[in-house]
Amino acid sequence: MKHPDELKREAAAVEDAIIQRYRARTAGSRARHQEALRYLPGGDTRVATFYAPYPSYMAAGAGAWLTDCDGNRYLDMLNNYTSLAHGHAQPAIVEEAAEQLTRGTVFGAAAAEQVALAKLLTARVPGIDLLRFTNSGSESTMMMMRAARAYRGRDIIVKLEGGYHGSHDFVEVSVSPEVSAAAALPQARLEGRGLPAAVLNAVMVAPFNDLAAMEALLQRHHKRIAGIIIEPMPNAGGLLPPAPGYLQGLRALADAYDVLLLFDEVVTLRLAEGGYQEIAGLKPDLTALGKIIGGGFPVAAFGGRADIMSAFDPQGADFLFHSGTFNGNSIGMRAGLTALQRLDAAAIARINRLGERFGAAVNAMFAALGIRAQCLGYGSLQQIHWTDGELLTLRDAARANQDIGKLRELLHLELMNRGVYTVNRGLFCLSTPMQAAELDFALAALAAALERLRPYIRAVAPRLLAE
């Protein structure tokens, strides 16, 4: 048995070697980051794309691969946080967008391109009769929640502890689960500074995969509640699948207590033509969409039952105002239509099979290496969790990341050192250009990275080793 001080020295040596190798490969990115710090707080405009010691600057993408400004090539297993179903520079999407660019980008007028994409989405997604376009998932969940409040005439929306629905005030509540809390029913908590305390008058929080807790909340407060918002498989919370019957139970509870059920399918739409609601065999009252529906452009939408969405008809006496300078812009509409036409049932089924194979291989790898971790998800979306125990709530998923030091961050950098681009929370997202060879490449890189990190794991998180 090695002395703890020796283990710490070995862990520090591994950490330093990984970071130094990253620095040696990315001198151009380092220089660009230093310049960016002069103009952008933190050097970027998206918190999600920053990582220490500095982020790599990607210069080009083609299919499943990225190339950074230093010429390093990466298999893209992030795909701009799941938004690029077809990877980068898909020829048909590029052609459609370029052709529209020669006609004009946006006209401040009605556009036939909106109708074409809306027609496809309403045909595919079971819970959408009518929809409106926005530019981001945040806007879509914001407007969906407003529609629910207006329809029910009540202020409160229930969200899940650990659920992420964008960056507007009314969803920046309890996004980070309180892992030390003992109470089954969590208390709503503002996520950070700058959020008005009044937000907590309009948001309540319940745990994921717990119908009893949700019913207890509804029994007490349903006359004040307009709706329940949920990602059917929470993305930022860790891609934990819903327990059998959970989503159907939420549908039944919403009906029993006269509240609306709101699905945030900004991420999960890619898992079936009709999104996760098709997989679950139910219809929410309202649905938010985004990411893949723009074909790589900033396009999102919200929609639902005709009686709810008709409130946005400006010919109505008391209509709900919703506009936006770039809503439904023609380039995004044409790119999105092309992307979705190519992401048909057969294409989705193929990358879902590849994703399930990838997840199974990662779990077999953990077993072979004696690492107590697991990969969870569905189809083309998979994520690593640093525990081999049962994960039911998003609080459980957050606890798995405690007391592991910089393991997630170092695995992310070492995967980049080995040519795989993802994110330090351990998300893996597949795209249609990928074949078995790309997955084999990613699995080999992951196996080598985990072996490289074994001394670090032994020193910092020995609970993860079965040896």
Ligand SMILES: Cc1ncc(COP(=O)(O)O)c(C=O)c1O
The other form holds:
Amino acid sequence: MKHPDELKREAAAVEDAIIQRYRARTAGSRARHQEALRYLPGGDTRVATFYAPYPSYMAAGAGAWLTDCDGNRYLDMLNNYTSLAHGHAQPAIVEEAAEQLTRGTVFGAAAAEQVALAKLLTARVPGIDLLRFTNSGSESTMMMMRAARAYRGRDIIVKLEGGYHGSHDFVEVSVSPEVSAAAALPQARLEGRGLPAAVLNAVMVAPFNDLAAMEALLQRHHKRIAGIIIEPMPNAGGLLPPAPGYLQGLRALADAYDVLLLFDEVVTLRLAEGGYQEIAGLKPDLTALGKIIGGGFPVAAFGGRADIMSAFDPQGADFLFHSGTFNGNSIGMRAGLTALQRLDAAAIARINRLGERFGAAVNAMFAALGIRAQCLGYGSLQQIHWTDGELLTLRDAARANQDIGKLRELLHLELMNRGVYTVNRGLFCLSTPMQAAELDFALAALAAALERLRPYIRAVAPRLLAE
Ligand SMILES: Cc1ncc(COP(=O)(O)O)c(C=O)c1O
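Right, and the form predicted together with the ligand of this protein, after the form predicted alone?
Every chain and every other molecule in the complex is listed next, the one we just looked at coming first.
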């Protein structure tokens, strides 16, 4: 047994070496970050792309690979947070977008390209009869929730504790689970300053994978509840799979208590042509889409049952207002259509198989290295969790990140040092240009990074080592 001081010294040496190596490889990024600090708060314009000591500035992408401004190459296993199903600069998408560029980007008018993408999406997604385009997933969940309130004539939407649906006020509630809370039922909490307290009059929260808790909440409050919004497999929550029967149970509860079921499939659409609702074999009343549907451009959508969505018909009496300067812009519509045509059932099945193989290999790696961690997910979306225990709720998943020091941050930087790009939370997202060779590259980098981190884990999170 080593003395605790010696273990601490070893951990500090590993941490220092990883950060120094990162700094040594990224001098150009460091300089750009210094300049950015003068114009952008913290040098940042999207919290999800910031990390310490400073983020790498990416200069170009081609297929599955990224190159930063210092010339380092990375296998891109983030894919702009799951939105680039075909990786970067897919030739057919580039051609479509470029051709449209020569004719104008957006006309402040109706355009046939909108109809073409809407036709494909309504054909694919079981729960969508009619849809409208937006520019972001946040707008889509906001409008979908408004549609539900209008249809039911009630104010409250129930969301999951730990559920992420974008950055508008009515979903910035209990996004970070209360890891220390002893109470069985989570309480709705504003996620940060600047959110009006009035939001809490219109949002309630429930735990994931817990039908009994949802039923108890509906029993008490259903007369004030318009709908339940849920990501069928919560992405930011850690890609925990829904327990068998959970989603079907939610559908039945929504019907029994006369509230609407809203699926946020902004991320999960990539898992099947019809999204997770196709996998689960059910139809939500409303669905939000985003990420992959713009082929790399900012396109999102919300849609659902015709009787609910027809409220947006501008010729209808008392219609619901929905507008947006770049809604349905032709570049995004054409890029999205091309991307989705190439992401057919066969292409999805192939990357899902590769993803499952990757997840199984990561789990085998943890077992072989004696590290008590696990990889969870479905198909082309996989995520590491720092526990080998069962994860049922998003609170469980958040708890696994406690008492591990900077393990997630250091693994992220060390993976970058070894040519793999992802994020602290250990998300691995596949794209169609990937083959088995790319995933073997990522697995080798992960194994080497974990070995490098072993002294750190031993000192800071010994519970993770089966030694
Ligand atoms: C499930 C889910 N819903 C909504 C959003 C918000 O989308 P956007 O960032 O385009 O506003 C995200 C973004 O990551 C998401 O993961």
